[in-house]
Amino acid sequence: MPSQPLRVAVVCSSNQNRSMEAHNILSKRGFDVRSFGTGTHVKLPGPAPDKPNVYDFKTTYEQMYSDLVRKDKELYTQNGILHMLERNKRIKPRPERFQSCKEQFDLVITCEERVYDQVVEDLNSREQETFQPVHVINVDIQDNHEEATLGAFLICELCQCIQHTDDMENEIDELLQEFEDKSSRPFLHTVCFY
């Protein structure tokens, strides 16, 4: 078993709901956590489904919270939006892009096939320089609150496990086909090296 807690990077599309949900539950447990975006803004929903509010990825948790209140708070009290900015700005200040991070991972768990792809085609145009091999797990979470909490305590699950193998290498395969049965889902999972 690594002596080491694993380096888990969790990645949905804007960082606000399934990878901020995975990253705070992952820390509780001990886990070098890290939370990603891979979109090129970040999306909340709007008062209509056309209508999205949308920033960049430097906009703090902070200023959401206080553009959405003055937007309109009944509105992002009900839907669940300001108390999801609430526990985000607790873990950390700002959403990250994990195209703009050259921080290594031993695993990079994505939250829908779309980011799957995204991170797996950045991790390959990257200059390989360690070999170090990453290795990279989709689990399909439909981005809404309970979704994103049933999601984020199977990806802890899930860690947990692979924290516990002799041989991640070898036994990875075996273990996420034990998740897909158990959870009915369908994991992806491919290696790429640093």
Given for the second form:
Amino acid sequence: MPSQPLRVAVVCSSNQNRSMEAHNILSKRGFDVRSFGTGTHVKLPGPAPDKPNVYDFKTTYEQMYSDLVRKDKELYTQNGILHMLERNKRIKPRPERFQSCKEQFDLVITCEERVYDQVVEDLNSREQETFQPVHVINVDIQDNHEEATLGAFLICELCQCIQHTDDMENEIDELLQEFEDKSSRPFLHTVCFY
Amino acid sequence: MASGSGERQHASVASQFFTGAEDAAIDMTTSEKVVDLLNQAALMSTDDKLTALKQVQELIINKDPSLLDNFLDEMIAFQTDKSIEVRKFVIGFIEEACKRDNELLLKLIANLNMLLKDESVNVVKKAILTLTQLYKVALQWLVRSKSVSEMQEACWDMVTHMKEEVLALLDSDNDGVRTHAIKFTESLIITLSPRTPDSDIPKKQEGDISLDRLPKDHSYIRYDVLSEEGKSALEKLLKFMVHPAISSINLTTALGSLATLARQRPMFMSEVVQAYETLHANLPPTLAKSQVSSVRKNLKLHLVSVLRHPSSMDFHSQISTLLLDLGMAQGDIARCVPAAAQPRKRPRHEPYSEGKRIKIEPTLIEDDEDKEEPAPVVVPKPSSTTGTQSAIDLTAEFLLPLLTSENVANLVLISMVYLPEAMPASFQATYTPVESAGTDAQIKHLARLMATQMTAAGLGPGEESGSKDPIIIRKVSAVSLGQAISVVGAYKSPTAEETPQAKKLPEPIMPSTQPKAPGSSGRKKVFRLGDVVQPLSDSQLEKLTNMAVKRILQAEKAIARSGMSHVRVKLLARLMTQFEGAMKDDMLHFILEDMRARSDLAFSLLYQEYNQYLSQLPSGSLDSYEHCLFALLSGLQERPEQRDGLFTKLVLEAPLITESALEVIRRYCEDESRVYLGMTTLKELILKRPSRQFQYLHVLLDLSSHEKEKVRSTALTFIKRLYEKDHLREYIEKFALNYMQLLVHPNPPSLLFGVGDDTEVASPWTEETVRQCLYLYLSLLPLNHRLVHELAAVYTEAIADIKRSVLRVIEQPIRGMGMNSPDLLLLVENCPKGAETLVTRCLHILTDKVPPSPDLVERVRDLYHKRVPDVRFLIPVINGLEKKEVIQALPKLIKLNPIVVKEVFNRLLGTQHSKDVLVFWCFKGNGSLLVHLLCSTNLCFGEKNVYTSEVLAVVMQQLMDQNSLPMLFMRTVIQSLTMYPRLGGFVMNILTRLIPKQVWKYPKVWEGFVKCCQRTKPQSYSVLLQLPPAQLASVFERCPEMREPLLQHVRSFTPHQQAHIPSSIIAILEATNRMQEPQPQPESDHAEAVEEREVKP
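Write the structure block of the form predicted in complex with the partner chain for the protein whose form predicted on its own appears above.
Time for the whole complex; same chain goes first.
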């Protein structure tokens, strides 16, 4: 593994905040990274908790941005959504859904348990072909900007450590245990096969 | 098969079409392009090489498969590439190539076999993945072949052999390799088991071969053998899963594999469900908390996927129970059950679903029991799946009536003993309080759980009734013996052993540069440090050590900047004491380069050395420490510039001063430019290291007789200071006296010339050697006067040369003592025999500048009178003696040699005795003493500032007052007159006064009188005229030439004056010639004149 860059996927629910933050940092650190959401729709906070802005995965960040500017520029500037979208559109045009991606990864990092379950379920529901393993690790991150940033750094550190192992599969268990102790949060971890 | 060959057909048609339609040059181009890419790839870096090789692969497999055979060898040659990625690529290529053209298996399978034993686990993993695919391909290929060639047989044998090897990799040390081996096993089981109508078939694997597609009459492939192999593989997988130390990833993988098996081969449903049940009750204790959660999550997921399969109908109750335990809601479980199955299964499902809500107490017990057995042995029955099922059922039925409250309570109590100290993570995660304990359903569940455990352990009536597998019996006996048994890889597959190796196995394509022998890398890569490291040779070791230490040394500044200097210093000190020789010297040299800045290092090193020595007591040697200290000290000395205080600091802070270190200090003291520093340090040592102070003091004392003046005097200064310390005094004195005692030897002892210089016989005492013995003593003398007696004692015994030297050197100290010193007085008083000269010398020194004290005079006088009547004693104190004593002594004194006499005079002069002396001299002037007297008086007259004209006048007056005239009277008068001509008047008066004394009766004096008159004419004329005629005649007899001038003088008188001169005188004046008138009265005139002179001085 060390000679070959890890193929990493970062997955959250809407492919907006947590996964994009990590995508941003990881790509800056030279990882081969993609980001995804697992939800059926892309949801962004709306004027009230029960009135989110809902888009489908085909909508580009640009379109969402224009839409929100039109709706209430001040509100979405203030809560950082516009800023976030701006960042996102610099990274890629639109959110992607994990379940629709057929690319193979070495490592999938999810940002909450529900997403982890969805990812593992999806991977297990696929027909196995190559038996190429993929490790899925869940790092719980609250869905707000600050936690996203902190979480992204944690993910990045984790990826770097994994990247630097001589034999990832042999050492990942121990590595995760260390990270658990260090960050004092539990990581769910499993392996699936393509 | 059909589809495969069809594809090939199609491809070749396409290529034909392609070739025909376009140009032949394109084919050429493809071939050339491949050649070109391969050539480039050989020289490229890994990434580019991969890109090139991928292009080649695309070209020769997909674009133009006809080229595949041509370039196969070239591609395979890359399997020895040093890059892991390239080797992995080659494996991928083998897979693709074999899939494209099955015949290539014949050639390539051996290469894959080699790669399966690659040293890199990543390559091995890739090889396993490929074998997973190729196993099916190979089997299908063989089955398809109408007649199997020998080559094909060999190829299949090799595949079978590789399969066994991969199965054995379930025991690999590497987690990832095990994971891949599990997946291989899964695939193998699927292939080697029959597809049934209720099997889930993934679309892409529809064409895959499986056991049911094997012809039972195949010439080489044996259906029953493969069927057994499949079952054996499942058995291995199940065994692998219950290993107590299975890693969470392996467990996850195995769970997934089981789920796949259950869905694709529902015939194994029973084993799978049972394995899940066992696992759930026996989660490995090695899992961490989060891993437990992950595994449980997985288990749930797979259970649900199994539950959805229609064939799981019979096991819904067990699966539901498990899912409930895993925290899934009843409703959710129900939703997962296939709609068609629900109504049909309801009745059987019922009894268990009631108990679902209950979290059963026995789970707890089971868990505990599990913990207490380090290796729970769960041996699934490979031979009869139904047998296992019934065994558990039988045992459960057997247990059910036994689970009375009393028995259960006892079980719990017994189990309590085996509870672990801390709650295992797996238990903590699974435990939920038991809500309805004691209900029938719950007891039934408990019975079943216990039955699972017991069956797994090979116990219970169900087990006994089951088929007696020899392995199980062996296990049971082992368990009954209480032994922990490792389940994994316990036995070999018999097929591997019985495979006849008659046929030649396929040979791998060996590139000419092939360096590796197949099988050179072992199956298992167990890391042992000893395997990968080689002992360094001694010289290498030393070189590396040296370099390492040098680096630490050189890192001084960098480390100082980081504030970790103290660590470096400590490290160096520790390290250095471990090594000998050159490295130490290097380090010392390094320290000395900048001692000021590196003193902490120096001290640290020194203390470390000393510590080392202490730790090895009593056998330890000080050599290393001594060497270190010595090198530092002498290094400091060799440095040209003075290092302020560092030397002193080093000496004073060193834990121990060794002999050699002391020697360096001594050298310091002997170095004139550093003598002060050296001695200060030495002094500090003496004062601050009481335990060895005398040793240090000795060095200092030794230096007190050093040949270099500066060293000596500095040493003496320091010793004098130390002499004030009471506790050191005795030692110093003793040393000084011992040294002085050397003087009694006839020749200077070798000691004085340094050790080993044995020249005692040859060399005589010299001034220098004598002084050497006395320096210290003499500097102490003024501090302790009592010592003077020792000197006297030595003096008396010493030879003359030494005595002289002694007398020369004692001046300063004796003067320092002063004449009031009681000890000196005592010495004078006692004056040991033979020490007279010494005492005299002392007296002289004492009274040289100042008059003697009465005390001293008293002692000397005493000595002189009572013991040693040597007048020379009196000389120093002579001006302290009474006049009478002086007078008494004088006769003896003037007999001494003139120099002594002169000294005596010097002493007497300037005292109130001076006049007496001269008077005395003149008075005593007679007989044998005359010569001495003459000398003496000459001496007196030599002292003009003492014997002024006035003094002489008084002396003459006193002499006149004597009853009889001293013999030397006139001599004195004449000499006085010669010195002071203005005394003429006074002398005339004297002469006049001598006449009544009838001076002519003293022949000598008379002679002098005449001489005097002769010298003082014409003043003396009036005196002469007063002489009686007879005496006048006597005068003229002596000096006839006087007569005429005197006559002329008388004749020049006035007549009146002439009248006063008696005629007898005139007659004498004119006796021979014509006599002049008698002299009138010249006396009065003269008397006036004398008076006149007396008045004006």
